[in-house]
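Given as C-alpha cells, the chain that follows is alone and in the form predicted on its own.
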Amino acid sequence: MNRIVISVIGRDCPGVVYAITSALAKEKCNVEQLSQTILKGQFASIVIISAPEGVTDEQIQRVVSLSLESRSMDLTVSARYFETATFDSGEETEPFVVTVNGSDQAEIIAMFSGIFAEQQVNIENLKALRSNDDCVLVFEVALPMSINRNAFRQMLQAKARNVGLSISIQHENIFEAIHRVPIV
C-alpha cells in the first residue's frame, strides 16, 4: 500500500467531503486520517490515505480534482506521497493548551510561535479567532519533559503582559476537564 497525503482548499459548499471521499473509495483508497475546517467560507482539508500498489499521487490528485470539478466545486487539490515527519526530538512530551486573548495585533501569532520554536515546543494545533478588535488564540502544544515549566510559563506571561494580552497555560487534561460541556 502507498500512503498519500492530499490537501484540498477553496470555496466551501455542501458535499465537498463526499466528493473527495467517494472519489477515493472508487479508487479503493482507505482514509487513515482526515482533518477539515471552514474559515470564513473557505474549505481546508488534509487527508492521509492508503492507496493500492501502483496508484500514484498524480492519479489521486487528478481523480479528486475531476470529482470536484464535475460538481462545479471551485477547490484546489494537491497530492504527494506521505513522508514520515522529520521533526522528532526523541524526547517525551506532554500536551498543553496555551490560550491568548486580548486586543488584536498583527504580530501575535508570530510572537508566540517564535517563543515555541526557540524552546523546541511543537505546535500541534492552532485556532485563531477574531471578533471586532479582539482575538483569541488557542495553541495545542507538545511541551518537552525537559523544559522548565515555571520558567516557560513566566516567559509567556511576560511577553503577553508586555503587549497587553492575557494568557493561560494548562495541561490538556485540565483544560478539557474545565471546558467540558455536560450532556444532559
Contents of the next structure:
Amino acid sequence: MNRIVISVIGRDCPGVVYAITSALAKEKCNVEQLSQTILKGQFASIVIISAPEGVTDEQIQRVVSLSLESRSMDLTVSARYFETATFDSGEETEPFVVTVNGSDQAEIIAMFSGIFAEQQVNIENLKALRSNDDCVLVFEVALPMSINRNAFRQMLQAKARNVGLSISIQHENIFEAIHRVPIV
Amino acid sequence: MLTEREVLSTLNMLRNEHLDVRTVTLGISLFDCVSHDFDVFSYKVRAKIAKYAAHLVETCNEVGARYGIPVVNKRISISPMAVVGAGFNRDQMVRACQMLDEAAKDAGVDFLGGFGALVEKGMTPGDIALIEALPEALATTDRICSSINVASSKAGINMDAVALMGRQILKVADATSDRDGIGCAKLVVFANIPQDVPFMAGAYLGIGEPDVVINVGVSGPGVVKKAIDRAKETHSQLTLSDVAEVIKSTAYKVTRVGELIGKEVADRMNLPFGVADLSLAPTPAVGDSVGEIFQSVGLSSIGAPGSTAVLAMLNDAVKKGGVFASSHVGGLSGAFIPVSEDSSIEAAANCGALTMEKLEAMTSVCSVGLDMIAIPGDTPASTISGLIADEMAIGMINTKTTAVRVIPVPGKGVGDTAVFGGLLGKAKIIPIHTGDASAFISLGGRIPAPIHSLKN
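Form predicted on its own done, so how does the form predicted in complex with its partner chain look?
Let's see the whole complex now, leading with the same chain.
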C-alpha cells in the first residue's frame, strides 16, 4: 500500500470534491485524511490517500486532473509520495496564539514569521485578515518549553512597537476557556 | 484550531472592555498561630503570611502574562481577628492590626481583610476589644480592611452591636478626618457575611475554611456593558429576554477566565482552589461601571424608576452564567453598587437622580448593600445605626448578604465632595433622612431570628 499526498488548488465551484474523490475511488484509493478551505472563492485542499501497490503519484495526479478537466473545472493538481519523516524537534511545546493587528504594511507576515523561524517556533496555523487598511494576523504556534516566555514576549512586543502594531501573546487555553463548553 | 471570531472577540474584550481578573485573594487561617502571648502570636502570624504570600504577587503576574489577562489586585484574607485574638485587649488589637499592615506591605498585596468580628448573637471580650480598637487601628494602617457581622437569618440582629457600630463608624471617621474619613471605607457592617469573599472590604477566611486557599473575584462590569451595547447594534428588536441572555453568556465567559487563572495560580502555589466570586465589581474608570449598564438598557440613569428591576435581572443573569462556568462559586456573587467606586453611580447620586432610599430598595436585590456612600459628618450615631438596622433586616428576612459601608465625612455636609483616591474614588455627600432613631436604637437587645430560620 502506497501513501500519496495530493494538493488541489484553483477556482471553487460545486462538484470539486466529487470530481477529486470519485477519480480516487475508481483507482481503488482510500482517503485517509482531507482538509479543505476556501479563500475569496479559491479552493484549496490537501488529501492523504492510501493507494494499491503499483499505483504511482504521477498516475494519481493525472487521473484527478483529467476528472476536473472533463468537468471544465479550473484547478491545479499535484501529487507526491507521502514522507513519514515530518518536522519534530523532539522538544515539548505549548500552544500559544500570537495576534498582530494594525495598519497593513508590506512584509508584516515575513517580519513575525522570521522571528518564529529564528527561535525554532513552528507555526501550526496562520490566518491573515484584511479590512480596509487594517490587518489582523493570527498565528497559532507551538512554543518550545526551553524558550523564556518573558524574553520571547518582549522581543515580539518590541518588534510590533517599532512598526506601530499591536500584539498579544496568549496561551491557547484562554480562548478555549472563554468560548467553548469543556469537552468531558 | 481556533476560529477568527474566537480570537478577535477575546482580544476586543481584553483591549476595549476591561476584561481581567479583578482579584486573586489568598486566604490564610491563623488558628494555628493562636497564643496567649502577643509576641508569640505576632511572630507566628508574620511567619505564616510570609511563607504563603511570598510568591503570590509574582505568581499572579506570571499567570496573568501567560494568558494575556491582567490580575488587577492581589490580596490576603485571614481568619477573623476577634476569634484568633480573643484574649487580647484593645491596645493589643491595635498592635495586631499594625502588624498585619506590615505583613501586607511585605507581601506586596494592596489589601488584607479579616480584622473583624462575628457578633450576630452576642459579643465576647475579644469582639469588644477589636471593635473598640477600630478607630486607632484603621487610622494607623493603610491596607487593612475590617468587617463586623452583626446579623444573620439564623440568629437575628444584634441591636447592641448595631448601636455600637453606629458610634464606632463616627469615631473611625474622626480618627481619619484629615483624609475625609477614609477609615470608614475600610470598615463594613454585614448581615450573613459569606466565609469566602475575595473582595474587599468584606474579605475574611471563615472558620470552616481550609488552612490556606486561593479564591478569585472575576472581571468587572465593563465587559457586560459592552456586550449589551453590541447586542443593541446587531438586534433590530432587542428585548429584555435577549439582554438577560447576553448578560448570562458574558458572565459565563468572565467566570471561565477567573476560574482558569485562579486554578493555575493555586496549582503553581500548590494550594487548593476555593471559589470564584461572580460579583461585578466596578472601578472609578469610565467603561468599568455597573451604573452604565442601567443606561445601556434604557434608563436615564441608575436610580430612575425601573432600576431595581434592572438590578434584579442583572444579578440573576450573572449568577446563571457564572454557576455553569465554575465548579465552585461562592463569596458574594452578584452586582455591587458602591457609590464612590463607580463613576456612573456617583454621577447619578451627585445630581439627585439616585437617593439613599432608592439605594436601599436596590440592596434588596443586589449582592451587598449601602456601599461607599458619603454622608454628612454631623450625622448622629443613632441615625447610622438606624440605617444599619434597616439594611440588616433586608438581609435577615431575605436570607441574603447585606452590608453597610457609609462614610460620615468629618466637617463636610450635603453637596461637599469627599475624595478617597484610587479604587475608592470620590463622592459628593448625599442627604439622608433626618428622622430620629435614637430612642429605638437605645432599646438595645436583639431582633429575633425570623420564622423561616427554623428549617430543621
